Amino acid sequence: MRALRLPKWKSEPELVEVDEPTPGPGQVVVKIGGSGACHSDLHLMHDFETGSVPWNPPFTLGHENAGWVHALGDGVTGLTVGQPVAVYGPWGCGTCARCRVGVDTYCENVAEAPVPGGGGGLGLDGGMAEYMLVPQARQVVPLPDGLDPVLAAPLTDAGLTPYHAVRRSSAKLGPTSTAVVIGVGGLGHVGVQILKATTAARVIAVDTREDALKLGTECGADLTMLSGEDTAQEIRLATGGRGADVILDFVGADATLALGAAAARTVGDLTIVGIGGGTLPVGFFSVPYEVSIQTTYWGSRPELIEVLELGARGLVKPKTSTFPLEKAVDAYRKMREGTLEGRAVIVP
């Protein structure tokens, strides 16, 4: 069959022949009908080298996947072969506590794992190729009723990891509360509908791009700004001087961290999901009393299960791109380039 694959660190992908995936015990093929481009892809390809991750090239891109249940391996139970379902991504040890309940992003013996710290296409096989082989069949989730795997693929990541950055502040998401997004793109527009499906908060989507924030109004923002010195004073004004209860910066640059913290409300939450490789210096006095400021990463199986609900009911759908996988270079190329509208999906 054909794959996608990273040969090594600081390279390109190749499109190249590789043998059919076959299923041992607790295991599970799935023909994949849509596999995500990520932009934490072009860190693989440009950026990561020996070291840097606990797994190393050559390996199949693509860790945002959906298809059908292709073969199943001895003891694999309560799925069936045509089955439409998506690929839980990250792939953690099935039995510390974090990941006996679904949170196997924040596993606590990775040294059990099929992968330390990974997953399919991140040090392990992904779903950029016709068949993609899952090594836990735990990791399988069916679709709803009515969800094209083309839809689905993208929302294991882009909505699942804004998805959980959401619910985790969802006490200070009340009618009351304004939330703010920062960065318009392939994770902040799913953030935003997530948003106005899930709370009753107003929400502003602030991008340095006017096509960005007319995606953020398509997506339901309430309010948009453009980004600039005077952002957080406008942030304040618009909130009655109280500023945001609830920040999430899927951006994570130098500039916008310190917005949200200049944004922040006193008791609210500023949480970086971008990895822009910024940094926040904080003190006493450098941030509003009592905001909590934290990182995500990705988010838990149960989470899936309703982010995928979500986008079954038409909810939640991102603004998605296809490309066939010889062109899955093509998709990358736009997204370094910054040209590329919403969220590509390779379909093999």
Given for the second form:
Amino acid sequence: MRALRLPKWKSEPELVEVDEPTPGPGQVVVKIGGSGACHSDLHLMHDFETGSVPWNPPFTLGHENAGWVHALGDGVTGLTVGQPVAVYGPWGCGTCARCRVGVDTYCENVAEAPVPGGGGGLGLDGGMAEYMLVPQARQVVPLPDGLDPVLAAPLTDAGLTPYHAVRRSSAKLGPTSTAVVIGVGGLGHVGVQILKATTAARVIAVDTREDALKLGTECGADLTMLSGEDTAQEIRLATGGRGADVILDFVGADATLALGAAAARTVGDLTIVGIGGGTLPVGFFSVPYEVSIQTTYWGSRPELIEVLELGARGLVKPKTSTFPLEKAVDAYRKMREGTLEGRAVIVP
Ligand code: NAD
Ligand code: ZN
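Can I get the form predicted together with ligand NAD as well, since the one above is the form predicted on its own?
Following is the full complex, with the preceding chain placed first.
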């Protein structure tokens, strides 16, 4: 079968011929219906090096995956061949306290995980191929009725990651609150939809691209702003001088972190989701009083089940552009150039 593989750090991915996987005991092979292209893959290609993470290439890219059960290994129960499924991406040991409640992202026994701190497309083979081996059957989540794998795939990261970030701040997202989404790309546009579908907060979408702001409006943003010198001031003006209760930064560059700190309301949340390499100097008087500054990483398996439900009910619907495997590199080129709208999904 064909697979899009990252051969080494600081390199472009290659479409190559590899053996089809077969499932061992407790494992599942999924026939891929869609595999989302994430900006994190660009960081993998260009920014990471040996020591950045506890795993290394080569591996097949694609950590947002959905499709149909293709083959079941010995002892796997509760799944049937042909059943539509999504793959929960972070793979932990399965037995530590965190994994037991479905928070594989923070597995406390990574030596027993299939790959320490990674998953399919992150150290092990992912879904940018015709078939993908999932080494633990519990990571295969049945799709609710009516949800197309092409939409389910981005929901496993571009949906799950903002959902987890929104849930973490839910106490601060009431009817009188304002949430700001910085970066209305793959994650951010779904983030706007999740805020509108699950909270009563007013939503301001911020991006450097007009097209992204248009998408923000389509996704339900109440207000959009081009990112620039005066954006923090504009956010203060739009919130009666108070600032935003919750700021979700899907970029994570110096400029966006500074914007977040300047636009936050006292006792607000500034959540760093983007891994753009920026830093924020924090001192007692440099951020508004009692602002919580936090990172978030992906989400839990129970949260994935909730996001898929939002997708099946049409409350959250990623805007997708599909590409065949042989055009996957074009999807990444467009992402880098900023000419993608929403999420690119590779359909092998
Ligand atoms: P994307 O390329 O689809 O979207 C990024 C958006 O940010 C684009 O619309 C771009 O125009 C906008 N942008 C860039 N610079 C900006 C600036 N200075 N001000 C305002 N907007 C700006 O990327 P994506 O796939 O949505 O990923 C976003 C980030 O989140 C990446 O850094 C990615 O690696 C990271 N990520 C983090 C997690 C996590 O668990 N924390 C999970 C997935 C992705
Ligand atoms: Zn990702």
